[in-house]
Amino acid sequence: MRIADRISDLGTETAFAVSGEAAAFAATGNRVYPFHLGDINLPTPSTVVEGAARAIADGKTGYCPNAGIPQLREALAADIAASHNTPYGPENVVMQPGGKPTIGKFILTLMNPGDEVLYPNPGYPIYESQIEFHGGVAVPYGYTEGAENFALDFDSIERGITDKTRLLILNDLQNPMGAECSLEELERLADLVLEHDLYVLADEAYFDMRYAGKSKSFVEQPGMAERTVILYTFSKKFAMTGWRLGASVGPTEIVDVIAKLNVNDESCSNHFIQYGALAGLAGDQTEVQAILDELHARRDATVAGLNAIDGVHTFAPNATFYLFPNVTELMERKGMSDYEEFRRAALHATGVSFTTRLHFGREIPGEANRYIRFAYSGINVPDIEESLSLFQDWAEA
């Protein structure tokens, strides 16, 4: 069989391979502590579940409008307009079967083959995959360690801009690093976007997943709402990872094209799940807050456990459910330079399963520090404390 040539440019999420390896290790009778995948082992709020169940009972099981049901588009537009200080209406919102489809549809709408796209690295690997699959040139930009969190490396951003640069992908409140842009960074980035006539994908999957302070959106910068598509997802805030519902939010000229892509790709997002999401937005937020409170406790436990280990340092970001500890000293002390050797050694010695920097993009030349990623969304506090005690014993042995 001859597979199409373009498939060789299609990447994947290698974190799922780590998940499979951990499952195989557990199947032989070993205890596994799952920090490798950003899934959430907390129940979806009852408001969402009951809203979807009512919709099923009411017969909302057929096709619906390609852009999504009007009630949800209106409610989501109002919710984002209030939190982002923008004049969004339902015409600016197109529902998607998850957050991820916005990435590919944004690229298909605005990028021609040969155009260059700036994307974060380390970052969500689907950015790079979709850029290259659709014939673009993926140009990475990086981060540096600041005093309290990672910061955008503007030198690498500015070096990456050429006369072929068309798009920029910004994942503020970032996976895998937990990085959060300061106001000064957002202002500087907006200046570059205007100077070079770029369009922006603002991946805000974790905008509402925060434990202190208030999230800032790139679209609040002057002129950026007209140039930016927001990736919105219900997966995180409402613990709906498997429900697969999100939205593309932005200028009507762009979201109208995305709606046309909906017609071609999946016709529409799930009908009754949209009613569940509508109930979640409109209903009592007590269970939503309980999800955040639990994740906050898990963050504190994971940060404390990792920072107690000699040769490990991690920031405590105020958003997302990821940590990106620096393990340079630990790997050197263990005599390991290979990420996979280190990861597998830790898994087999302690049962602690995590991903590494290499699961989030190709290494950028000149990288000196070594990092791993811990996702604490799928493991409770007692297991976090137990696992990191074992990890510490192995690390310091």
Ligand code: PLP
Given for the second form:
Amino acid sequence: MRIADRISDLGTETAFAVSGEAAAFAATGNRVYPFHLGDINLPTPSTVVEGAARAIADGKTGYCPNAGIPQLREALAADIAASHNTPYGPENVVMQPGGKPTIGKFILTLMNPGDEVLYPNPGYPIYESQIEFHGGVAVPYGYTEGAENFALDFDSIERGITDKTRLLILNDLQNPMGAECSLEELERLADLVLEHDLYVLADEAYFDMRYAGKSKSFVEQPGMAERTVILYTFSKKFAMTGWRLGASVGPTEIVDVIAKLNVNDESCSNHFIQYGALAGLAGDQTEVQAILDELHARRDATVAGLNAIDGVHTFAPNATFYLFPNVTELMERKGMSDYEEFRRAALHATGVSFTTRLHFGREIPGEANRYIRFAYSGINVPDIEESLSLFQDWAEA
Ligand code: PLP
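Condition change, the form predicted alone to the form predicted in complex with pyridoxal-5'-phosphate (PLP):
Next comes the full complex, and the chain you just saw is listed first.
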């Protein structure tokens, strides 16, 4: 088989491989506690389900406009304009089959081969994959461990900027670290963006997934809405990961190009699901709040369980559904320096399944600390408590 050369530059999301391994382990009669995938084991709100069902019954089953149905573009623009204090209209919104497609389409729209793109590492692995697949140079920047959460490592950002840097990817409310930028960090980043004339992808997949405080968007910084595309998704807030609906939100010149990419890729996002999402945005938010309340309880249980373990420390981020515990001491005590050895040993001894730093971008030479990622979106509180007690016994044995 002659597979095209460019495919060798395409990465993947290796967390799915961990899912496969966990499923194989479960299939041989073992109990698995799933902390590995950012999927949600809670039902989609009935407002969305009923809205989509009504649309099917009404015959919304043919093609629809490439950029999305006008009513949803309008409702989403109004929703984001209000939460972002930024004047967006329907012309700034183009629907997508999920949040993920915005990453590749943003890069295709704004990056030429050979351009350099700053991206977070550890970070969502699709950034690295899409930059390199489209012929760009992926330049990582990192985070440092602060007092209460991870903070942007501005040294690595500034070091990474050259005269070839065109784009910056920011995932505030970050996967896998749960990091959240302070206002000062956003201001400093906006200064750099203006100084170096960069365009920005603000991946806001977790903007509405928060348990305290209020999310602030990078586009609120002066001059940033004009040069930023927001990745919006229905996946998390409405527990709709498998429905596949999201949007790219930004300047009309960029949004129009992305709509043209839609024509070439999928024609349009699913027609009746857009009506479901519209009903979800407009309808009663009780079930949406119940999802957040449940995740909040899971966060507290996971943080407490992990921090009780000798040699493990995690922050308790107010957003996302991820924890990124520092396990440097624990791995040392266990005599393990290899992430995969550690992950598999924990899975086989306790059934606790998690991903590690290795699943979130290429490891950067010289990294001293060891981190693993716990996603608590797919496991209930009683199972969290039971599993972390097993994990603690193993860790401290
Ligand atoms: N961006 C980040 C940071 C994510 O963690 C995810 C999913 O886990 C996505 C984007 C894409 O999600 P989806 O395509 O389901 O909207």
